[in-house]
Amino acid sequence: MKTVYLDHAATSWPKPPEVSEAMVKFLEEVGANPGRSAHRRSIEAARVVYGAREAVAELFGVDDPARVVFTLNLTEALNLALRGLLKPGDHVITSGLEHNAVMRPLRALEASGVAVTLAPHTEEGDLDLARLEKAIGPDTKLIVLNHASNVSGVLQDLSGVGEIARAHGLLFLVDSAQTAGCLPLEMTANGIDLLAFTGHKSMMGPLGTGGLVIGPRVDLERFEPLVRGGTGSRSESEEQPVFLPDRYESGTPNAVGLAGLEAGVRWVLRQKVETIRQHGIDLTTRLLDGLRHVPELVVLGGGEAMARVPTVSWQLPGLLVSDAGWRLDEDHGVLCRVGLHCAPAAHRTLGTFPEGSVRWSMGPFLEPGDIDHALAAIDTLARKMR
């Protein structure tokens, strides 16, 4: 039975030759643990971890590779911009249509004085910017917004939202997800302060990679460490280093799954993050084009395919998200993620709370006849509902 991979949002599947080649170089020419001795494999290790960090920063146009700070994931890197630059009295604005990766992190914060607005969105899912601007008030520190929602794949106007931050003299932090590797995304044509990145998506990287992008206009002095301890620099002193990414990077680095994750973003390079761009949202114009031809169907999310990633979350009225997912994949070897996919407020906003939905996100090794194929599934699921 043909196999085709629906579940790119949650990671991308196959990843580029290269990318396990250079895991196992790493682990059988280098091992060393970078930056912490002065022998050859120590220092080729560290050189490892430099070029991810430089390929990196060549893909979101930063032209500092110190400034991209790498952690164990989108997650962690989430957890260290909002936990370190949040305070009690502050109050930071995001949107009905975050990942918990957010919506957790901020609220415990809130459980500890910072205030959360959540700013209000379409029933498609667009963000209302006039109503987010009218949110910000005297305490407002910082605004938080995934570039594209994992559940309707549907995209935010970060450059509108980056200018409202910069008129009020806030700090926008960034979710890029779903977006980083498959769009492309430049911090200062945004007006990103923070961009938190995961490797394993369309990176094209492991996982237990990923990231953050420290903007100029972030206050160092301000922003406190999420974790303190050995970086292999100053180690004379037992005070955290003041200065990037030392200051943000404490213990031994993932270096084999870093030497994986540069691998996998040059290869984004060379094929181009806008050629990508491009067989995604054909992919998506395929699909969404097949999905209207099923009458009961319905697609979350307005928009075409140019205003979303390549990801269509859909609901089948009379037959549960967890029973479709079940028999795509064990009738027709369509394998894809089902549920409210991490994301509760998302789906509040969406009014597929609490059953969710079937997504389908697609990634550039996909053809066109597989979406073909997996139209055909849901044409047969839905013809043995009539």
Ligand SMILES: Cc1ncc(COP(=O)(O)O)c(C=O)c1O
Second form
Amino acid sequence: MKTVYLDHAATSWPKPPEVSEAMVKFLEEVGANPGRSAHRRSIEAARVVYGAREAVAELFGVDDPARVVFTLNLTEALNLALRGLLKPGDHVITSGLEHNAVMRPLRALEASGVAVTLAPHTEEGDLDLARLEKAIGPDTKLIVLNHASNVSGVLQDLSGVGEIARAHGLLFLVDSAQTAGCLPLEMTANGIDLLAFTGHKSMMGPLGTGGLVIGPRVDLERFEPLVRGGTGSRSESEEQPVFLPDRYESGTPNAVGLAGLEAGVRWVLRQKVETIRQHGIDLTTRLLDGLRHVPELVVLGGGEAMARVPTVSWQLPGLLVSDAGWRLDEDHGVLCRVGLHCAPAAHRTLGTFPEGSVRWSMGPFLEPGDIDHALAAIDTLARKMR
Amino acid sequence: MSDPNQSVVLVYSTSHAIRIERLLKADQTPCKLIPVPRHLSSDCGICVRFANEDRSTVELLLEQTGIEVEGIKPM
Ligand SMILES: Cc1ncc(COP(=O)(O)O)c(C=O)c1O
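Okay, that one was the form predicted alone. Can I see the form predicted together with the named molecule too?
Every component of the complex follows; first up is the chain already shown.
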């Protein structure tokens, strides 16, 4: 059976072949612990990790690769930023479309005395910037927002929020899970102070890679690390160093994964993000057009292809999303994710809590024929329901 | 292994050492990453060795890029 992988919002697959090549090369030819010892293979391993830093910095238009701090994934990067920056008494603003990677750390911080506000959305589904700005008070420290919802795929207005953050002297933290690598995303142009990314989605790296890019407005002295330990630097001291990236990178890094991440990001840079974006728009347009032919079907969140990442979530009234997911896989080879997508807050905002949705998310190696295969599958499902 | 014709840039982080190495190589200024000599620092990391005659090139590069270093020391 032909299978079509429509779960790119969870992780991209396949990866460009260079990714596994780079990882095998690291294991077989380099293999040492980066930056710990000073022999040639340890130095070579450090060069590999630095290469990944450089590629990520280039992708986000950042001058100094040392500003790129690597973590296990985006969840860890968000935990680092939120728990490292917010203290009891502080106030933080976020949106109603966030993933649990933002909401759970915030709810835990709330219990320890951090005030949390969810900025509302307008009837049209856009973030209400005027009301967001009104929510800012004397204790507000940070705004945290995803660039695109992992449920609806709809983009949020980063530069608008970035301007507000600047005007009020707040830090701006962005969750780029769904956009980094498939949409142009410039850190300074959008007024972003902290950019959390995950390597294994559209950046085309392997699982277990991610990080946080830390902008110059962040005061490192007042930004606590999540983990402290050996960095290979300043070994005479028992205090955690204050410079980047070492302050936030203790312990042996996932150098094998980072070798793969560099290859993935270099592939993205060679293809050009704009070209990948156009391909995503084309596939999404084809998908949305096709879905309109199934009159019962409800697409979550407004917006044409231009206003979203290549992700479309839908419901077919009368069909449980779990049954839909099962039939799509078993009968049609369409692999996707159904349910709440780790984002109950977003489903509440979109009015689809607790039943959830079927999410189809696309990637750079998919072709129009794959979309047509998925559309034929839903047509069959809908017809059986009538 | 002291060497009167060479100096080293002492850096805070391995990342900085590698960045300096890449920039110098791109500029065709010979350099090598070596363990920090014990008499210069108690640290376990690496530093960038270069020939004394290239000192002004190295200093200019550090100034232009704003890379913060611990210092430049003769070997
Ligand atoms: C919007 C959003 N934020 C955060 C995450 C968490 O990413 P990761 O699982 O790589 O930590 C994801 C993906 O699962 C996501 O879609």
